[in-house]
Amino acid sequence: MELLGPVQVRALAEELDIRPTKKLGQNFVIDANTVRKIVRDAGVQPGEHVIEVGPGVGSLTLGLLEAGAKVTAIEIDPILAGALPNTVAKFAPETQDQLRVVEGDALQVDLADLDARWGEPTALVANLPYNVSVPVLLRVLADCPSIEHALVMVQAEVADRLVADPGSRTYGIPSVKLQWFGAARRVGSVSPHVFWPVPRVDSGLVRFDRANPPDCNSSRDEVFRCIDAGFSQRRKSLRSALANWAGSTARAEEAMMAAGVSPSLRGEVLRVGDYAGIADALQRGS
């Protein structure tokens, strides 16, 4: 099969009359080897449903569609949306029935609908749009529990994020909420030069396999909401950040003890299970 370079993205992109925006984070990619890496890194297996999100012109969709996978694209521009299935037909024709394109923004679009032609999605493979990497993320782990696996290109600042540990410079709110889903680590670095237009940014690649949250009673938005109270202040301590989020310091601090966290700690050093037992804690003081 043959997949995007340099000067099929441009005819495409001529063809269509578009040029990549800012505004929507697009960036495409123009290398195939690229492509074929981020494939191979997925894991991504003959005949599995795997969502892809912002594909653009298509590069990442076609290396997907030559593994033999199938394919629902999420596509926010109307105008890429409706070119993808003729980009499919033109380079790739013998996996036309396998894809599947809804025009839409990632953040909204109904996701438990996307089983209705294969079955329950298990991957996620994206060079996701750097503006919404994060909450697109995790909006789909969230909305797809079917989603065993994911590889997700995004800005290397982000990557690093994702997989951060904790104490680290880089933990923060998005390290903790991917450890509700599972485990994440750093799998390569992506060029800004396979990109067109180049960005000023380096790219990484970050490997997800879900894994069970923490075993509690809180709901995940209830955790999520002591994550975020948790890193508000980030350079008081954690029971001072907690306060409004627990009524009061001492609500906080009580919660706290109750699950085993010193309250001299700050928010930067406790992974999620600890923000799901402070949850369960503040409910059980109620």
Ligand code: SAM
Second form
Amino acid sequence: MELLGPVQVRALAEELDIRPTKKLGQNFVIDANTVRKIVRDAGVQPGEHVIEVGPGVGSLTLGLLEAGAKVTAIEIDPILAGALPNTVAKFAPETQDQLRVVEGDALQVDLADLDARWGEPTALVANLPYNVSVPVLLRVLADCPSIEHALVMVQAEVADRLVADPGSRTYGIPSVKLQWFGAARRVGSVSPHVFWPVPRVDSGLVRFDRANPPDCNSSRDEVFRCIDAGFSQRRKSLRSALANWAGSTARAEEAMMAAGVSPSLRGEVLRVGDYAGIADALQRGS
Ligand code: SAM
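Switching from the form predicted on its own: structure of the form predicted in complex with this ligand?
Below is the entire complex, every chain and molecule, led by the chain shown above.
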């Protein structure tokens, strides 16, 4: 199958009279090798129902269709969303029936209500818009529990954050929250030169595999509130950082002790299971 190269991407942009915007993170992949690497690392199986967020002019979409996936593509830009079926009809007509386009904001569209024709989606594969990459990733994993694995391209620094280990400089809220859903690892770096227009930043590939959340009584929202509080004052001990969330420093300290977490530690060294334990202990104590 012919995938999109620089000539085809520019021709499509010209035809559609598109001026890619930074606000929507519109940098389109113009390199077939990069697309095929993403699809390979994603482990997409023929017939698998894949969600793609932000298909743009269709570079990655065509790669997914080539691998035999059925693709639900969610695109916020109405011109790009409208043009995608035509692009697929032109470059890969035999796969037209494997594509469905949803025009809308991936942070807003009802993901639970996706047409069930192909069964529940089992993968997310996306070159995510940079400014909303973390909230989109966490939302899709939360709202589509059927998704077992994902491969996302994000800004290199964000990739580092998503896969960081406790105690490292880049460990933060996205690292801990992603642990709730499963395990993430870095599977590659991507040069700015495979995009048009060329972004100012490097990109990284993150592979995600679903795993069970921590065994706890608290809801995901409750644990996530505890994580947000834990990172709210990075230089302070967790006991002080959690004081507001728990109601007082003493209650925060009690919950930490009950969860077997030393109150003098800082939020940056705990894993999601520790936060879940603290949230549970606070609930038990209240
Ligand atoms: N997948 C294409 C590729 O690899 O060439 C384009 C990726 S481009 C980095 C990001 C795409 O996400 C753009 O097409 C942009 O219009 C779209 N986008 C931006 N914000 C979005 C949102 N909130 N929901 C859905 N799509 C969005």
